[in-house]
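This document starts with one chain, in the form predicted alone, laid out as structure tokens.
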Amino acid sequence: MASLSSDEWRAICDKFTNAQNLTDVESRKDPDNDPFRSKYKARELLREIYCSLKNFEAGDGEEDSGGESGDQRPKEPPVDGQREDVFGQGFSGDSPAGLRAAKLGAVEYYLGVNHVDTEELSAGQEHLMNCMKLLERCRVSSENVSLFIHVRNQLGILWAGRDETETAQGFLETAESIYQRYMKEDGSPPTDMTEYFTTEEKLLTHQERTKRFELAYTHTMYYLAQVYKNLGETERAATYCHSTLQRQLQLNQFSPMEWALNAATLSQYYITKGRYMEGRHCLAAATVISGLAGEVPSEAAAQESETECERREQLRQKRAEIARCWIKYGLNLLQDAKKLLEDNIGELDSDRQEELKRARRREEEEEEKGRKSALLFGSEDTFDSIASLEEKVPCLLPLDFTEARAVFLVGQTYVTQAKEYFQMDGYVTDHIEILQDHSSMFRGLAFFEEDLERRCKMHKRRVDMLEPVCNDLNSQYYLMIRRQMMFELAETYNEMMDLKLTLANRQADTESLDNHTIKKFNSLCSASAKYFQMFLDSLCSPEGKSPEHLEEEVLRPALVARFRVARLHSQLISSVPTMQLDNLNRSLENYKYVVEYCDAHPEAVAAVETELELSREMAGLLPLKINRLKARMAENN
């Protein structure tokens, strides 16, 4: 067999170094009209290396199985077409045949990645499968384990990009199991693929080998997180995402803002599952790590350079997005607490509150243990900063006003931050969603407030926040958002009206309400009816005709709005009989609409069972009341 002289080997190593440099460095400078110029040059060098290896190392009776084409898709995706025992059969990794297969396999791997990068996916897949075939003849060992994992990572990405998620899953899960078994059975820092073409004096240190190998496995976990997410296995996806983020910190291989956004996004999964401790940990880590990206450049610096201007904009935007995740954290904490503590009429159940407070005292010691066993983020540099930020934010469901206020104030701080970036001018939908979340936080806090006057003031803050924006919005472009806001304003005025009536009834019966109270009550009642009616009008045709059939997404809101308008008109207080009659007639008309619509569309009944039952009752009672009023009016004439 022909063997390579040291000069010939050095020439191959130089070509490989040049190919790597063209791929990683020079390609970034390629012009827009020839974006793959450096990648194509690198490909030529890789092909030359492949030919040299084949020429010099052919003729020893070992056939190599590279270069086959055809359908390269594995026949059994769950095991990715690989023999199950990749550790026990075939050439030893450090034998001449094993090393030759690994070197040829590595060139096939780099050619595969090169074709994928230049958007030639089928050719890329063929080279990657050739690499797999060469490796099939070898046992997994420290000489080739890195290549075993890298090629599966690449095939996993390739198939995921084609929406063949289960095929991708097969490659990636095999990569994961190879890593785990290698670490259990050997665990020594393995050869990096670049070292196949490196002269003796340039070999990597053990530390660098370990870091690169661990990074390859971190990529496996990252891609598996995406795969599980696409398969709807959200819990598994979250676990892999959490581990990926943790490993990136440990290996110090991450971009601070990208890492922080991923951690903040993961927090939203934990929040929806009621796992606020983990959610808070992710957000605290996101805030601390985003700080590593440095200060937002000043506007003066940003004006001097386009790059600084872009960087300033990106940092501001991403930090505002993290602030929005904190807002959702506070809001969900308040809403979950409300659901847990409210009775059947939506008020705070004090017995349940006491029971939960007793249970919490028992659980506090357990919580401390659980906290320590949670998967924590951080390195020595950041751990203390993350922990001290966490200490300032509650993670237990608030059980009284003081606790709820602490959660509210955290959320409100981040509302201010988020609004600084997402301003009305340029970010209409984002700005309004932040306002709506702020309003919902006030609503959550009001639930815990025992003083009804103060509770009413909180709802007034919601109105002051939403009303001007709702009235200024262009109904043509922002119809859906306006509808949401009209409905929320109508409900908020309704809550204020109920609170005012409760307060008045505590002081005197309705018959002897003073004029000021009646005026205030009627004003809130009319405002609520006005916004419910605006919502209903927004569903009408340009000629003002109500729809014969309500679409599913507006069915319940539309019928509830009708029911509320009916109820509000019957509650208006007036000493003028003609006005009383007008209000009662409008009330009856709306109750009848709910009944008649549900009779004509039986599928709507399930959406408004309670409202329908009361509407039927009132549609029967109101005509009697109207007739009595008419009779009294006739007597007085």
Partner chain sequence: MAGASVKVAVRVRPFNSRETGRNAKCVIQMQGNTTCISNPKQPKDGAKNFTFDYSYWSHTTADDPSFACQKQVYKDIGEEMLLHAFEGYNVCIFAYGQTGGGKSYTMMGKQEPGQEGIIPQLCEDFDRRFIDRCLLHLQSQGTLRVREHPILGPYVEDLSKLAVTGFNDIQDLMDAGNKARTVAATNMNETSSRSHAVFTIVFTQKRRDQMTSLDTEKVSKISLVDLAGSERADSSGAKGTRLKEGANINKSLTTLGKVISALAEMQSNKKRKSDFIPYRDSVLTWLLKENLGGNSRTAMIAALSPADINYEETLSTLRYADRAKQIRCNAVINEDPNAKLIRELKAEVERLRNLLFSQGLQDSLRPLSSEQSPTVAAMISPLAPVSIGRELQPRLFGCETEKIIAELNETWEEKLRKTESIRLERESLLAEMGVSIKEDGGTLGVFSPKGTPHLVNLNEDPLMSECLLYYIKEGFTRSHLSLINHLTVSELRAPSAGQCDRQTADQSDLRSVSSERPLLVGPQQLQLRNNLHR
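Next up, the form predicted together with its partner chain in place of the form predicted alone?
Only a single chain is listed, so you will not see partners or other molecules.
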């Protein structure tokens, strides 16, 4: 038996260390015109190692041709042939034959990665498949399981890069199941591949072994997330992202701020899916973990040093971003609840409310169950703080004012927090988006408020926060955002007007309104019309010309604004006939615009079907009203 002497072995180990160093460190310094210089050097070393291993250890009673393969089997199909029985058959991992296969396999693996890195994909694939073949003869054990996982990770990447996502998926899923079975059946810290080429004294600690092995599997999770994403299986992709995050946390392989931001981003996925429990969990974890990044350096400290300044900026920004994710959580919760509870004219449907309240108990139980089965974040020291933060925030859709208020208040806290960083001066668009969210939360809350006076006041708050900003901004730079605000202000004033009218009707119970109410009503009505008009004016060219063709993204808003201006003008209350006539004429003018625009641009019809229908009617009917008014005026003269 031709065994290696310890000197020869030491030489191989040195070569390996050298190759690793060339690949990981030296290659970064390679010049542009010779970008793979170090990797090619590493490749040579790996080849030498391979030859040494073959020469010295061949004839161990093993007929072996693993290296020069290609003749044993066709290269295709590249499916993972080891999905079954990798635990049951072959050499045991710690037998000499098993160890030899693992070592040769590892060199093939490194050669494979090297070729892939130097853009020689087919050669890379061949080496990786050679590794697979060598492993095929071995049972999974702590000596080789790491290689089992690594080689499949690499093959997964390789095939995904060739748009053969399913093939990639096969390798990665096998890696996943090998890991799971190994952990169930054995679980001892496995040998790392680098240890195959290490002298006794440099063997890794158990802790380090575990760390590396788990990290490889974390990558498997991460690659599977991407594979599922590319396959369009977003739900699974999200689960695997979630697992990746969870593993990073558990294994303490993360940077707090980055991790927190990723968790917060994942919450947005869950929120848009309507899965608020998961969303809340991500956000609570994000908040807790971001706390691990430490205190924000003081302003004074930031002025002292540039790194402190950068750190201050980073921490403040990212925490503010997490706060904004929380705002969206509160906002969507309110909006979804509103959608669920409103009747077809946007009022609270009390039957539906009762029904949902009855169903609530069941949901609560399910929440409890869901929590138990869900993939929870947390290391030992963070688990409790995450859970206690979660407890403070509701995750069920609010069904009445009290519940809605609780959600609103959470959101509002984060509004304040986010605004501290995203100030108006310097972060105009961010600041305004936060204001808009705040305003939308008020709208959501107002929906649940039964007292119309108070509801009106909530809308007034919306006006108060948006109006000054909208009017002060330079529209040359912030046109779009101003348009959004104009539209929202117009709608809010309109809403207030409706509320005032309902209130007045309730109180007076007659057609006659008192002067004060009329004045109030008219001022709200005019304000609403003013902002719709402002919106429409903003579409004009700098010379003030109205556009002949409305861009797709403003088509509906523009026509709806016209339609609503028309409506508002016909609603203004006036006892002076000439003013009535003016208002009716403006109303007619705007209805006509909608009709004429749609006649000239038939493609616009689909966007405003109902509005067009009604505008057409009104454009036909209003002249009648106008004529009658004229006639009456003539009569009175």
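Basically, rigid core = biggest C-alpha set you can superpose within 1.5 Å across the two forms. These numbers come from a predicted model, not from an experiment. Residue numbers count along the first chain shown, from 1.
(message) Degrees only, no decimals: how far does the smaller rigid part twist against the larger one between these two forms?
(response) From C-alpha superpositions, the smaller part turns by 26 degrees.
(message) If the core is used for the superposition, what shift in Å does the C-alpha of residue 227 show between these two forms?
(response) C-alpha shift for residue 227: 5.3 Å.
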